[in-house]
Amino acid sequence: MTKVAFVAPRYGPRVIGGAEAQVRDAARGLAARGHEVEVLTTCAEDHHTWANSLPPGVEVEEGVTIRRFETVPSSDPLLWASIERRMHAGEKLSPSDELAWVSGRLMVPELYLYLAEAASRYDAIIYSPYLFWTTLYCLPLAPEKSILIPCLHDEDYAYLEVVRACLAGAAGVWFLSEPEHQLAHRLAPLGSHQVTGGGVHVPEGYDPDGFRERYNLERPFVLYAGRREGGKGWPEAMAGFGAALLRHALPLDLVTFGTGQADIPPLLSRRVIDLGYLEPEEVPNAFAAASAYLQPSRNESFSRTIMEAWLAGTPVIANSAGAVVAWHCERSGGGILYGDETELGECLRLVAEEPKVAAGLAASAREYVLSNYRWPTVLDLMEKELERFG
């Protein structure tokens, strides 16, 4: 067995977060199996202001050893912001100014220190995602037993120097889907790499009903779980939706459950219903009760909510802007795409007029969620790729 620790920015039941619960699940699944499993990680729960909410130090959750250190934020958070703006304008940025985008947001100086020390004290140091300080400051300290889990996107981070030389330097890199895969080939030469997949759990059960009783929910609705914000596309999901309300007269809500704050239009408060954080054991009823389960991000390299859905036998709809959902959409045979506002309202019409027809899709769907990424599938693969570092 394996000494193994996972990197991440943030970790803990209440983050939300594709990536963080890879990691999260991962991290206690490897323990599960026997595997001495540590995760160093920041005390913040919050990814835009990356404040200091947990205490520094060391718990023990569930088999695995939890390290938490301090963020520090930028000494020139107006600097971070022109480099950005000059990034997404297309300019070429310098090592420098790279540097100082990465540490723009937030550094964690006593992990880096930490890491320095004790890589020696580990079999294989997997880190993830790649956006952040803690893995494209982090790796490099032992490149020879890094492993990578990038949860990439086609987003112009991804074509940062600092980010190819992580994904060329690191000793593995794990992949969640096929078109991440493909698009790091386009932007490093890569060494060891797996298509892993990514994991979900399976629940024992399903309370629709009970959901929509104890929510209130009276008409049928469409579902959008996670991160209420612009690089989730839900502001553009919202717009969406309303003009398919106006369009078609639809006798949908659009219901909403996650972190950031979903800021919801005067004219949109009637239909669509923030329930904010919900409990881990009502998010299987959440996707349930859906009618449909909106997905409308092109930033994915696994989309977890929607493996959720289809294993509650529930459609999707999805942007085909996402090559990473799109190539699950049309694997399955369990989602329909849209390409703009005008195809989003006929996806939504059908869900609504033709609800058996919806409901058919996701029939087939959920016997590829699990034949393909159930954890103890997911697992299998990661530790084999383990032993060489074991």
The other form holds:
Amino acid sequence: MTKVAFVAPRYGPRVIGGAEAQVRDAARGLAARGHEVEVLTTCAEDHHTWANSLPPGVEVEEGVTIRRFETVPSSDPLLWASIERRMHAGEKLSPSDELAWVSGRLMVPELYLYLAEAASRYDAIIYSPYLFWTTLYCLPLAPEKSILIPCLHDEDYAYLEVVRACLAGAAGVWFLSEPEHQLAHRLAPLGSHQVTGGGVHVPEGYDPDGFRERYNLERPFVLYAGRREGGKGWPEAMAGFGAALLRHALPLDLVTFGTGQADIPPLLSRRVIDLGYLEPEEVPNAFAAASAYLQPSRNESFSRTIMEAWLAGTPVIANSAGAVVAWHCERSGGGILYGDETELGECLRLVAEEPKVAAGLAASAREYVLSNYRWPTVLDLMEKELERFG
Amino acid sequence: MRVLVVGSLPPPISERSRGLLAEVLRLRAEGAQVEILSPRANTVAHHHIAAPGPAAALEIGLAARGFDEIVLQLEPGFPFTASAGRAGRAAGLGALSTALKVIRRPVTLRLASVHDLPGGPGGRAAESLWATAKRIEAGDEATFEALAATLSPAAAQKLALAVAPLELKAGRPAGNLAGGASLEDATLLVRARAAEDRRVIVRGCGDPVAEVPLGEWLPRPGVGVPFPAQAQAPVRPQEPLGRRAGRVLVHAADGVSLTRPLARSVRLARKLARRY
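Could you give the coordinates for the form predicted in complex with the partner chain, as opposed to the form predicted on its own above?
Next comes the full complex, this chain leading.
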């Protein structure tokens, strides 16, 4: 059995995000299999402010020891904003600019010092996701025992030299999907690596009718779950939904839950319903109650939510620009892809007018998830990889 | 005991930064509560010095309140910039020794390499700095010898060798090719080795970042940014109107070379006021 540390910028039951959920489930899963697992993380829950909302120190949760360290705010947020603009304008950044950008959102010096002291006590240190100070600064402390679960997206940040150095320098890299793996090969020369896939829990049952009743959802609806923000395509999803309502007079609502401000325009306030944060036990019911799940994000390395939708027998409508989601949809046959607002409108129309056809798509997709992405399968692969480090 | 360590930890991972990291870990192992104030931007630290040159001494003086001891590492760019002449060197060293005298805390001065102090460890300004120290640590034997030969007898009595730099292992080896390797394998290996070379950004010894003068770490508005992005001042939601107007004015002033020093002074003053 190995002694493993996961290093993640945020950790906890109220932290929303695919990478964060992946780390939490993997940590608990490995602990349940007898590995000694620690999580080294920050006191922050909000990835916008990085405020220290939880106390620093050590706690134990479901067999996992969690060590929290306080974040230190950036000394120059204006510099960060200026570099961010230059990066998106296509300018090549200098090494000092790259480091300034990485340090511009949060720094966790106490975590770094702890790892400098304690790295030798662990057999393997698993960092995830790629884009944070906690990974990019700390991984080079002990690269020979570092495993990176990057959760890569094809975005400007992925092309930074500092990211390339971590991808190339880690002793192991674990990918959640084949398109992410291919992207990494385009970014950096890789050492030992493996597509472990992401894991999802299979709920014991669903209560779609109860869910509609509890939340007074009278009309059929499409669902969006997760972070309501520009990077995840939420504003475009609302705009496309609004256009489809006007064009096709659809009898559908758009229901959403998760974190971030939904910022629903007044014109759509009666047709877009924000449920805010849902308790974990209610989440599967939401997926089962939906007529379809809408995935507008192009920045996914696994897309846990589409797996949850397929498990619940719900078809997916997805942005074809997201390579990973498109790959899953094509392999499983459970998702319809749209390339623009017009196609999104037609996808929604199909769901509204041909619900049986839409539901039929999801039937084979449940089997796809069960065969590839159940946690026992993923943990077997992770354990096999960890044998090299033990 | 609370100790303020002034100096640069990684990145980049160099002999100097590993040496200071080892010292920080030693202090923590002894039970000290350590905070790091770095003269170089983007290194691992609790705080970063906002102003280069003699102004940094003022910041160290302010930051030292509430600490029982100071450990201060002299580095290229600190306490005077790499381009400073004799007067700049004297001003930087003089300001620092004055600040250390005023704060009246036990001070350990570190010099990882004699090359880290342009102009050498001798001279009146440097002597006044050595005189403020309770202990002087040299990073290696050559530096120890150079200091022993230069310092006054009183200062030389405080001289000691620093703890050895923390060992950090190299990353994944790039690997070797077998006899019948394809062109693709060879290309991959060449790229892997090139990546290893480039990795100095993060953990390297070539230290390209370290050579950037401290002034270059400041933002340079206008470089490579399209006009609309330059013209748009950063806006923070729910910020009071007066403060927002001030920010926009400072941003505009920073875009004009004539008023840029004024804008930077205002920003620095605000930053120091916020911090202390």
